[in-house]
Each structure stands twice: as structure tokens, then as C-alpha cells.
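As C-alpha cells, one chain now follows by itself in the form predicted alone.
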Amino acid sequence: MSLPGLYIHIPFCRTKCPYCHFYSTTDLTSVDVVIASIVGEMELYADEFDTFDTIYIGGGTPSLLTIQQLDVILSGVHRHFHIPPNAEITIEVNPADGDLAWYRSLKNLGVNRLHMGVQSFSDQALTFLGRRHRAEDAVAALENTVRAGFDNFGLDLIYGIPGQDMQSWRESLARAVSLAPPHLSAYQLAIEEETPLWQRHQRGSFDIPDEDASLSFFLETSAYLERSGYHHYEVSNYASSPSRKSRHNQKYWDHTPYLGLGPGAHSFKEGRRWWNHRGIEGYLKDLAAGTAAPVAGDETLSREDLRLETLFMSLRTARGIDLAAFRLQFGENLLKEQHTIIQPLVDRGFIVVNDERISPTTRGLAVADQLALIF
């Protein structure tokens, strides 16, 4: 089994994007207290988790932290856990943050992978999304990434933005490809409940693409990036080579254990999932007591839960379901027991079956969540 991954949630943002549903706050007065508490939380898990070969610092906006604050976090990680020399250490970056010196200092801390929230190379789209950077900021930040010596970095893009047609989306894709990032993530804009964007949509302020338009965006994105030399290895993720896939994110897709630190972070190990208090106040209160981890709740997955999640996650990846491993874990021969379901999906071009695998086609990836529910 793969080594566990470590996720560290930095719950701070300079401004809150109207579409974001992840926990964060724009009140930066408790940054140092939260950082110290995250390091304290590490100590609580030092006996349960020994080694991590991926570290992912996300948020929120981790790039608003100073190099000194990030050093406190990473020094704590190395003090409490074993981190092998080949570990993947990623931090999420907002293009509006950091200059060349900051990126170089980041690399000197041992960070070897960046993930940048570009979202679009259209200033009009960025304004709609409430982003605090412009397209030229993203280009400058990516150039600084390369100049600082990073050869492993990715960027996020969003499609399905109101007012965006296929041509303007292709232009953003072309701009992204011209900058040669080793990794790209492309997501459809999600209207999450209770976000400011959801409230605007409820008032009828804008329309979102219908099902057919969403499928067209998805298929065009995959075709364009595949033609440009990227491998579509997960529903929303593309890599220029196997070594540039996100090692950390792949742990979430195959039930590899992971530990989440910080307010709202989730963890998983041996069929149990638990999550921290979402608010800073509750998180700090539990840690101040010093007797237990700041856990708000947990669940133990049943065998059927694990089976369904394995199908759900596997069918979101190009590699699909490893039939031998599935048979060993769940005692089920999918090809034999689900033949009446599988064959029509093959005939309709949603999946292919070969080399002891059931793998989704590009059209299958577009409806991956629905595919898993069929089995």
C-alpha cells in the first residue's frame, strides 16, 4: 500500500471568492495562533502516523503566509513525522501573491510543487469570479515559478462561466498551454448552496450552461488538451507525463490513508473518516485543552460504503477499476456478476474492458458519478 499523505488546511483568504464553499475567513488576526495550533495538532498524531510521502498545503490561500510562517509549519512537519527525500510537497498559490524572491525562498524551504489558482485568462471572467488577480498577474506568476526553478507545477481553470462561449474557453486553454504547465486541472463552475454566487443565481442574475453545453465544454477540453500533449488521467485533471500527475490527490481516489490538519480538514485511515471543527474558534478551543484532537465528527465506512466509494473513485480515473484487486477486496467478480450492466455500457461507448480493467472512455468520464451508481 502507498504511504499516507498529509493535508494542511490554511483557513485564511484576503478576499472570499463568491463561488467558494471551502472553509476560510478574511479575518487574519489569528494567523499565527492557528499556525502554532496546527503544529501542536501534529504532535497528537505522531504515534498514529509515522511517514508521509506527500504534503499538500491548501486552503484558503496558503500563499498569503510569509516564508517565516510557512517555515514554522514545515519545520513542525519534519520534527514530528518522517518525510522521505523524494516526497512531493505542494502548496496552493494565488497569482496575486509573491514575487520572484518569495518563490525562490519557497523552493529553499523544500517545496517542490506549486498549484496555482489561475481559473481564467479572461479578465472579464476573473471579475465575475471575484478573483483578486488579472490575467497578466497569472502569466507573471507562472514565469516566476519557472525562474525560481520549479519544474513541477499545475494550474486550475474553470469553464461554464456565464458569458463564456466555446471560443473564449479555447483561448484560455491555448494561453494556458502556451505557458507549458506540467499539470492542468479544468473544472466546471459549480454553484454551491449558500455561497454568494448561489444567492445571485437564485435571484436570476445569470444563467448557467445546460447539460448539453456542459458536456460540450468537457469533451472539447479533453480533446484540446490531449492534442496538446496532456494525458486526461482523472475527470478534471491532465498531466504532461506520468511523473507530473498529482501524487497527493491520487491518494484520495484509492483509499490510501491521509491525515488532515487545520480547521475543517478531513482524514481517513482503515475505513474510518473524521473531520475537524470547521470554525477556528472550536478548533482552537479543543487544542487549547491539550487532551484530544479537534475532531468534530467521524464515521466508520461499512463494506458496502467502501465498495461504492471504490467504484465511484475508480470510475473518475482513466485507469478505471482493477478487477483483480476489486475481486480480492470485495469477493465480487464484476465481469461475471454485473455482465448485464457492463455490456450495454461498452456498447454505448461509456467504458472499455481489457487487461483486467474496466476503464471509462472520455464520454464515460463526463458521467463518471452516474456510472458508479449503476453497478
Given for the second form:
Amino acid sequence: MSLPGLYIHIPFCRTKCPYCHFYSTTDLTSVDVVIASIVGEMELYADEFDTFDTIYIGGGTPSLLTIQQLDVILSGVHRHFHIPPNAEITIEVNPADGDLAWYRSLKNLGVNRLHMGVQSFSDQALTFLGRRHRAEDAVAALENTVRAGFDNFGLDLIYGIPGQDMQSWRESLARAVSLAPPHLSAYQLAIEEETPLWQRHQRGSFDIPDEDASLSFFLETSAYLERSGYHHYEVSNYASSPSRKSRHNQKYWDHTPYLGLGPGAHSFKEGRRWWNHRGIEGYLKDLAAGTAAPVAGDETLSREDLRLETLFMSLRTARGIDLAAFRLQFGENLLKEQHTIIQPLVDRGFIVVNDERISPTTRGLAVADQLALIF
Amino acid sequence: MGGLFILRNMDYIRNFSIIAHIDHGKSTLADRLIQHTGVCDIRNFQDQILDNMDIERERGITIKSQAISLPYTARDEKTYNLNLIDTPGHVDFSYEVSRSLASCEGVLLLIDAAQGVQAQTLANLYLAMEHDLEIIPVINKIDLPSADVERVIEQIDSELGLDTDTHLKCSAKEGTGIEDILEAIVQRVPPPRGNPGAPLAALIFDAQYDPFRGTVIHCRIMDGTVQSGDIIRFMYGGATYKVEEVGHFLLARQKRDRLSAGEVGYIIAGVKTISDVRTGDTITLENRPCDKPLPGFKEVKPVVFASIYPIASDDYEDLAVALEKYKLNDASFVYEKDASVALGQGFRCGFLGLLHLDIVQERLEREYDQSLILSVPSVRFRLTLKDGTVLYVDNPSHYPPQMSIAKGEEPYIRAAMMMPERYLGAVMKLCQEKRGMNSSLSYPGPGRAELIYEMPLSEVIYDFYDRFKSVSQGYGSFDYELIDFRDSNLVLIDILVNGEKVDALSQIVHRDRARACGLQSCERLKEEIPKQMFKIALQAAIGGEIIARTTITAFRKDVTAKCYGGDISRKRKLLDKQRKGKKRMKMIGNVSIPQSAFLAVLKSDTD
Ligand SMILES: Nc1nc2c(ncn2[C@@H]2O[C@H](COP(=O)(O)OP(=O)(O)OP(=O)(O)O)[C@@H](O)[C@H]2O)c(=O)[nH]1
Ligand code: SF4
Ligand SMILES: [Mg+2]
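Okay, that's the form predicted alone, but what's the structure of the form predicted in complex with the partner chain?
All chains and molecules follow, beginning with the one already shown.
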């Protein structure tokens, strides 16, 4: 099995976006304490984990950290764990943060992959999303990225924003492609319960695309980016070449062990998954109390749990389900036992099947969760 | 009641039932009698205390007859043992009433002072007369401002044909007139006959399964005496058991040394083979049997039929056991094996009406933890074939080929509806839509109208009752009796899901209603069947001819954008829940159909 991945969660944002349901706070007073605690947390796992070949610093907004703060984190990582030279080290960046000097220093810290939350190239859409940056900030940030010497970076884009039609979405895609990022993520705007956006939607302030329109956006995105030379390798992810796929995310999808540090982070190893306190207070309190990890809960996955996760995570990827691996792990030949189910799905163009794998088509990716429930 | 001495002599026993139309106050009067005789202290009291099933309390109606023994010291200073049986008023539970009456020598016939004599007042009076019982008419609810005692007295004479001098008046709610009722029971209801020294003859009128003690048999001792240690024999099947315990009913079972002629009580004899116990059978002693069994009860005649299936076919055996136990406690429920192509093994069941059906289903789910699918209810049709054979069909899957049928007939009812005058128009319109005919209208009281219609029973079991309640805004009362079979142009409609017939959804209907009925079934299925990977075609057909159709669109896009930061557990739990929900659905072809879809097909369209 491949080497474990390390995730570090920075639960701070300068402002809160109205659609966001992730835990993060805009109170930045405890940033240094949390960073120190994350480093402290590493020590607790020093025996359990040894080598990581991917590191992902996510959030929240890790780009609001100074180089010194990021250095504290990454030096901590190197002190406690072995990080091979070819490791993928990613950080999420908000286009509103950081100047060229910051990007350059980032590069010097060993970060080699950037993930930029551009979301849209339309100022109108950015306003709706409550983002801090304008379209031109995104362009400038990408220029800095390239000038600082990063050759591995990706953009996040959001579609299905009220007021956005297919034409304006295509324009956003075209803008993105013209900047030639090696990686692209395209998400549909989800109205998550209890967010300010959800409340506005409840009041009927705006409409969101129905299932048919959502599917059109999804298919058009896929077709457009494939035409532009990207490979649609996961529901929301596109890569310009196989080496530009996110190696870190891949670990979530195939049950490779990963360690999550920081408030709310999840970890997985040997069939057990555990997660830290989401709230900063609870997280800090546990860590301060002694040597125990600030874990809020855990579960041991049953065979059934693992099976279901394998199905729905695999079916989110273009590769799909590896039949031999599945048979080895679960003693089940999906093709043989599920023949009555598989053929109709093939006939209707949701999956393609060969001796080695069951892979979703683009239409299949659009209903990946439902596909998983069929097996 | 610690040291109270109760005379055991039969002269000091009175067995009586309280009978009436629904809601006329039987259970409330029982409360007052119980309190007056001090069986229950104030602290533990609750209204309609004999309605002890949850489902009775929730719906505010009595479903099962309930017996209780009350010690009463009368004005003659002697203490009597009064065995009271509270009975249900709703027509669907009339079998409960008739069985209770077999244990009694008299009845209190309650009449609501405001509503006056109603259909079940008469029906229950006739039952009491058939059993030759002493009848004490009691006018209840005299406290109501709308009470019209004079009119009711008039009706006792003109409609019930009883001597008006015999009536009593009370308010069960306020507790007035209670002592006079108790005295009348002592003085007018004759003591039971029967000989405690004769061979045992005990009539089983009810039973109940207790997981620890086996079957608890409720019976009336006609002759003889029974006590623990006796070897008893069930005369119908011949099985013998050793009596473990006998007793009578207070608010709970109360153990006693013996039960003898004239008494109502229970016998526990470790009976685990449920089929040995049949309501209506006679229990006697093995070593000293009586000559012949007691006459027992009239057979139940179900009027509404439906099949039930377990949601998971594996649960069939479980369901079979549950039905057997349930049947013990509901003698008016009948069932036999049935099988459906779509739903597998199940049971064809007969009910005394729609409310009964509803209650059976709910009790099976609650008390026996069963998850059920119910087919569309049907009445029993009479078909005359071209070769002259006459066929009774209550199960659409037994419907013969249309070509072979010479004549179809369906049962008709006379429906009596009472309502404030202002709803008359709406109710008439509804009745006409339901093929009502030969109506008559009268005004029994100022502002109140009584409307009588003859209607096909099948229209009433469909969704009439809900709609009636709704158009009369809950102020209407509705009652019916079966009258006869009448000619009807019948057809069988089938429901097809993606081209596959779901036999449990087939219905026999009047040809004029076929299209509307088929469309409605399709529409309701559409609301209940969740979207799936494929488009689902829903069709209604008569033979090969499609008469209605609709489709359920497929999933277009349904996938979460991202699994954030390795939080896969949350996502899995969501999907797992969906998957478990799917498991509880029936697979028909490649379509998963939830239980609610089957139920929805019979739901009223007004809510
Ligand atoms: N005003 C008034 N209301 C009464 C009286 N007796 C009963 N009621 C009310 O009438 C309603 C029906 O009473 P129940 O005792 O449940 O009637 P029931 O005859 O047992 O009904 P079923 O068992 O369902 O046939 C309840 O709301 C009682 O409170 C009375 O004397 N006066
Ligand atoms: S920046 Fe990201 S994490 Fe912060 S509020 Fe906005 S969407 Fe949420
Ligand atoms: Mg009652």
C-alpha cells in the first residue's frame, strides 16, 4: 500500500463566506496557539506514523498565515516525521492573500503545489458568493504563482451560481483554461443547511438549477475541459496529465492511511477512523490537558462499512472499481453476482465494464452516489 | 377491598354488558360504575379506564370488549358481584358485542340524549334480544344543553319498542344517576342460571397470548366449577391441559381459587399451541365431560378483504406466528394463505370494515413488530359465469377472464348519514359521485339532517369515509348496513411498473370508474416511489389495453461535490441510511417500491 498522507487543518478565515458550512472562525487571536498545538499534536503521533509522502495544508484559509507561522508548522512536520524529497506538499490559497515575496518564500519552505480558491472569473458571481477577492486578484495571484516558480497548481471553480447561465459559465471555464493551470476543480454550489445562503434560499430570494440544469452544467464542464486537454479523473477534478492529479486526495479514495491534525481533522488507519474536536476551544483544552489526542470520536469500520466506502469512493473516480482488489478484500465478484444489475447500467450508459474494472462514464459520475447504492 | 367478603352464591352475581352506538358514553359510564364500587382509587384513575390499549386511548374509541368484576353493596345491604363488560360501539367491532352478550343476562342500552337512537343502538338492541337478555334503557348525557330527553323517551317507545317506564337517566360525565343504575342491575337483571355441581361447560369468548404464561383464556362458566390442578379439555380439537391458574378480572387479572357456574373469568393452563384455543369453543373437564359443546358463536362474515405480506420475504414465518397470536385476541379477524407474484407469500384477510382493517394493521405493527404491505382492499363480488356457475370473488387475482363472465354484481349498502343541514349539499354531491341512489332525507331535529343513500360498498371502502369527514368538516356521522347484491359492470384493472404487473395492486372496479381509478393509482405510486437510475413507467391496464399512464423520471445528477478533508464517515452514514431504506422496499423487476406506495394507492385524495 502507498505511504500515508498528512492533512493539517487551519480553522481560520478573514471573513465567512455565506455558503460555507465548514467550521472556521474569523477570530484570529488564537492563531499562534493553534499552530503551536498542531505541532504539539504531531508529537502524539510520532510513534504511530513515520513517513508521509503527501502533505496538505487546508482550511479555513491557510494563506492568511505568515511565512513564519507556516515555517513553524512545516519544521514541526520535518522534526517529527520523515518526508521524502519527492513528497507532494500542497497548500490552499485565497487569491486575496499573499504577494510575490510570500509565494517565493512558500516555495522556499518546500511547498510544491498550490490550490487556489478562485471560484469564478465573474465579479458578480464573486459578490454573490461573498468572496474577498475580485476576478483580477485571481489573475494576479496566478501570475505570482508562476513567477515564484510553481509548476504544479490548481484552481477551484464553482458553477450553479444564481444568475449564471451556461454562456457565462463557459466564459469562466475559458478564462481558467487560458491561464493553463495543471489542475482544475469544478464544484456545483451546494446550499448547505443552516448557512446564511440557505436561509436566503428558504426565503425564496433566488433559484438554483434543477437536476436537469445541474446535469447540463456537469456534462458541459466535462466536455469543455476534456476538449481543452484535461482528464476528468474524479467527479469534480480535472488534471492536465496523470502526474498532476492530486496525490493526496487519492489516499482518501482508496483507504490509504492518513493523519489529520488540527481542529476537526479526520484520520484513518487500519480500519479505524477518528476525528478531532471541531471547535478550537475543545481542541485546545484536550491538548492542554495532557498527552491524549484531542479526539472527539472514532469508529472502527465494519466490513460492510468498508465495502460501501470502497464502492462510493471508487465510483467517484474515472478509474472506478478495481475488480481484483475488490474480490481480494471482500471475496465478491461484482461482475458475476451482479450481472442482472450491471447490464442495464451498461446499456443505459452509466458504466463501462471490462475484466479489470467497472468504471463510471461521465453520466455515471453525475449519479455516482446512487450507483454505489446499487451494488 | 381487603377484607370485603363477597358472596359466591349465584344469586348474588349479575352479568351485564353496556351496549350502545359509538360514542354514546359506554366507557365513561363504566368509569363511574367502577369508581362508585371503589375498585380503583382516585389516584390511579384515568378517563375510559377500561380502554387500556394505546390505540384505544389515542383514537378515543373502544375496540375490544373488556370485562371487570365489581363488588357492590346494594340498598338491601347485601353485596353483589357485578360482572360488567364494556363493549365497542363501532359497527366494525360488533362481533365483540355479540360474543360479550353470550356471557350476560342483561344489558344497559345507552342512548345519547342529544343524538337519540342511532343505527348501532338498534343493531345492538336486536343482538340483546336474540340472546333473550333483560334490557335496561339508559339515557346518557342529560347534562348536555342539546339533550332532548323527551324525544329519546319517545324513541324508546316508537323505534325500540321498549316500555318507556323502564328507562333510567344519567350523566356519565357528571356522575349523576349512577346509584339508580346499579340498583336496577341488581333488581332487574336475573342472576345467572347454571349448576356449579354439573360437569364443566365453559364458553371461550376471548383469549390473549402472554409470552410467559401461554394463552390466557377468557370464559364464561355456564355449568360446573374449574380450579387449578384440573385437567381440562377443549371440545373442538380435543387437546387437554392442566389448569395452572384461574381468576377473574379486576383492573388486572386477579387470581382466585375457583370459577364456577355463572361467573366470568380466565383460565391459564400453559397452552402454548395457540391453535388449540378457539373462540366459541367449550372447555370441559377431562374426567367428567359435559354431554355436548355449548352452541358457540355465529361465524364472522367479513365484508372487506385485503392481502398482507411481510416487507422482507424472510419474515413470512414470523408473520404467520404473529397472525396466529393476533387472531387469538381478535376473533372477528379471519385469514388464510395467499401468494402474490410480486410480493411473495402472504395472507388473504377478511375484516368487518375499514376501521377494523386499519386497527388490525396497526396492532400487528405495534404489538407484533411486523412491517407489512397491504394490498388494495376489496369487497366480495358475485359473478355469474356464462356456463351458469356463480362465483364469489374478493381477491382480484382470482378474477376470471372477462369473456367468461355473464353477469357481475356487487354488494350494496344503505348508508345513513347525520349532519348539520349546512353540509347537506356537499354530502349529496359526494354520494352521487360514489354512485349513490334512492336517497331519502329527513330532519330529525332542528338544523340536523339525516340523509340515506344506497351505495356500492366498494365505493365506501375506497375513500368515502375520509372525504365524508372532510366535506362535513367532522360534524357528520356515518353508518351503514349491507342490503343486497346489485348488477354492476365490473372490470379488472392491473397496475404495471415498467411493464411488470404488480398483482397486489390489481383492483376490481366498476367500468365507469376504471380510468379515474387507474390514473389515481399511477399518480399516487408516482408520489411515493423514489427516483431511481432509470425512468419508471407506471401504467394501468384492463386486459391488454392501457387506460392510464405516468412516468417517474430518473436521477439526473445526484452526487456530493466533495468529501471534505477526509470526512468520509459522514457521507457513508448518509448513504448507508439510504441503502437501509432501500432494503425495506420491495423489488419489482428492477424497481424498488416502498411500503408507503402500496398504502398510498388506497389513501384518500382529500388530504
Ligand atoms: N356531556 C357528556 N359527555 C359525555 C357523557 N358521557 C360520555 N361523554 C363523552 O362522550 C365521548 C365518548 O365517550 P365514551 O365513553 O368513550 O363513549 P363510548 O360509547 O365508550 O364510545 P365507543 O367505545 O367508541 O363506542 C367522550 O368524549 C365522553 O367524555 C355525558 O354524560 N355527558
Ligand atoms: S474561505 Fe473557505 S473555509 Fe473560509 S469561509 Fe470561505 S469557503 Fe469557508
Ligand atoms: Mg368505549
